[in-house]
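Consider the single chain below, provided in structure tokens and representing the form predicted on its own.
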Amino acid sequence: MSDQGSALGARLRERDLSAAPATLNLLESTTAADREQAAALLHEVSPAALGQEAPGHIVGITGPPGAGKSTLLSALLHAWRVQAKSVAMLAVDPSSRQSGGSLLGDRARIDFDPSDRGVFIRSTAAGERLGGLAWGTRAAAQALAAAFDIVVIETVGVGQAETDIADVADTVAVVVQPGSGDALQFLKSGIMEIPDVLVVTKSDLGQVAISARRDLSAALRSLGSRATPVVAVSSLPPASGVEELAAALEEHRKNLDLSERRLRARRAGALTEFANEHGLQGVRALGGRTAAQTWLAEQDQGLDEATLVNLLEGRMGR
């Protein structure tokens, strides 16, 4: 038991992928002990124990209920599987108030062959968090990354509070629905700032889709975002749109600084892990966010998220 974490963690480097489910497991689990497992796991496949970022593509996926975001991931599931790429997708879901676990289960939504190797689904809880992604969802999303070669996040809903898709996430992509007004709301809120591909589904609406992508194009330019690319996609047979979607997606990779984002990520995680277990008072005692910002900042690059949030809790006892 005591090698747990760690066993799964040379696992996930060595690309096992049956390793997944047992990996999940362990980082959802809030015993004390196999938090302690799970902080070994995610030593071993940190950049420092890697010799580099883990070479997973990191995708998120956000944008309203009913956009057909379960639909268009069925899709592209199907397009990488084509290209020979493994693929783990964790669809996060409201949380039921009794059990704690999900209640949407997008496992039973997305469709796949369940005897294929090269695909892990995982349905996982939002829990508490408004922003819609739990530590075991982050640290999952940062483990996986070792093994599979996608691995795609799909948050539940959009809003406000849910823009922390974006400190997880090497890639982010917003998915809206024709004649939504999406494209208003998100302007109001925010959200527009948020994506690196913006999504159009059911293409095949015709005029009121072709209607939507063009105030969208529209909505990044008047915030200066004309790099942002607008993909009009019909997850319907004959699909269309699904490969320029994941071509964008890539195209997106392959101009990121990877490292920069990442550790970014990470510093992020590790500051709101803290935040959410020690409160304000926590984060008063290490002299304000600002300071504990800039202090992370002077931490080794290849530290990963969970012993970053074990240095400010040793910082804090000081």
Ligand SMILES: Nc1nc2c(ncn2[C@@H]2O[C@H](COP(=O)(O)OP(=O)(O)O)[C@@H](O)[C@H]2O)c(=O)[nH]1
The other form holds:
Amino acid sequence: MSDQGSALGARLRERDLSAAPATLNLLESTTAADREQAAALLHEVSPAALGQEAPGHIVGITGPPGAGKSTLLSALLHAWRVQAKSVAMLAVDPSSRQSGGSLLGDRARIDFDPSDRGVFIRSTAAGERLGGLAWGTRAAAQALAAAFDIVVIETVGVGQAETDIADVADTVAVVVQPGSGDALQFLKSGIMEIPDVLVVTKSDLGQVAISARRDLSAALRSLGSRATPVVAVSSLPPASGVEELAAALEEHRKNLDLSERRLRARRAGALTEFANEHGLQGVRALGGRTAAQTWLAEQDQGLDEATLVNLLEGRMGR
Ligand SMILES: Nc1nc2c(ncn2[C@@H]2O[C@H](COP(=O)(O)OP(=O)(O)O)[C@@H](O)[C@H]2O)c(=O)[nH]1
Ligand SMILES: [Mg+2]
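Same protein, different state: after the form predicted on its own, show the form predicted together with the ligand.
Full assembly next; the chain just shown is listed first.
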């Protein structure tokens, strides 16, 4: 048992998809012993160990409840499987903590073949901390990206949610449904950061969807962000726009400086985790967030997030 973490990490590195369930169990555990094993796992799949960034595409899908994210993910999953891409889906469910029973409900909404070994789906509770993704979810996405072609994280929210998910995702897609003015207002007022891809769902609703797409495109143009694609999809049969969306996501990834984005994401994630553990006082002991970020950048040659947190803790102790 003592090298469970490194053994799992090695399996992921060899792209053994069957290591996914045990990986998630380990990363979600909060016991000290498991945390140590989790650190060993992450070390095995760090860029330093892999000799490159993990090859999988980490996609964040976020948007308000009811916008059609889960239905869209079922359709996307199908499109990706047709392309023979292996897919891991992590659904972060903010309601599962209270209701306890919504885990199965959420899983049922993603339509997939349970005997398909190229697919792994896990719903996780949102976690105790305020805002942001739980450490386990970020770590899981980073680890699974070593083995799966695509790792998708579904989170609920609009406003802060896409900033948080940018701490781990290579590509962030914000999903809005026609007729909901929130995203438009948030975008115009700067509350929402400009996503990599904007998705208008339920395009089968007709004119209201066309208007939503036009308004969002206009808002993006006025913000000087001409290049951000706005894709309209209908996820109900006969689905439409889903292949276009898959292509837009892939296009974004192709044009991305992956190692730059991942380095930045891991540093931001490590700092967030450090701040959770040690509070404002801890961050102050490092000379503030910006100073800590700069210092981390100097130490970092493709280290995993757990190691980065350890480095920050060592520096605080000095
Ligand atoms: N008309 C239409 N309804 C949709 C579409 N996609 C999802 N819905 C419906 O919208 C509701 C919320 O969908 P869901 O995927 O659970 O949204 P989520 O909360 O964002 O995951 C459900 O009743 C879906 O059937 C679509 O493309 N067209
Ligand atoms: Mg959902």
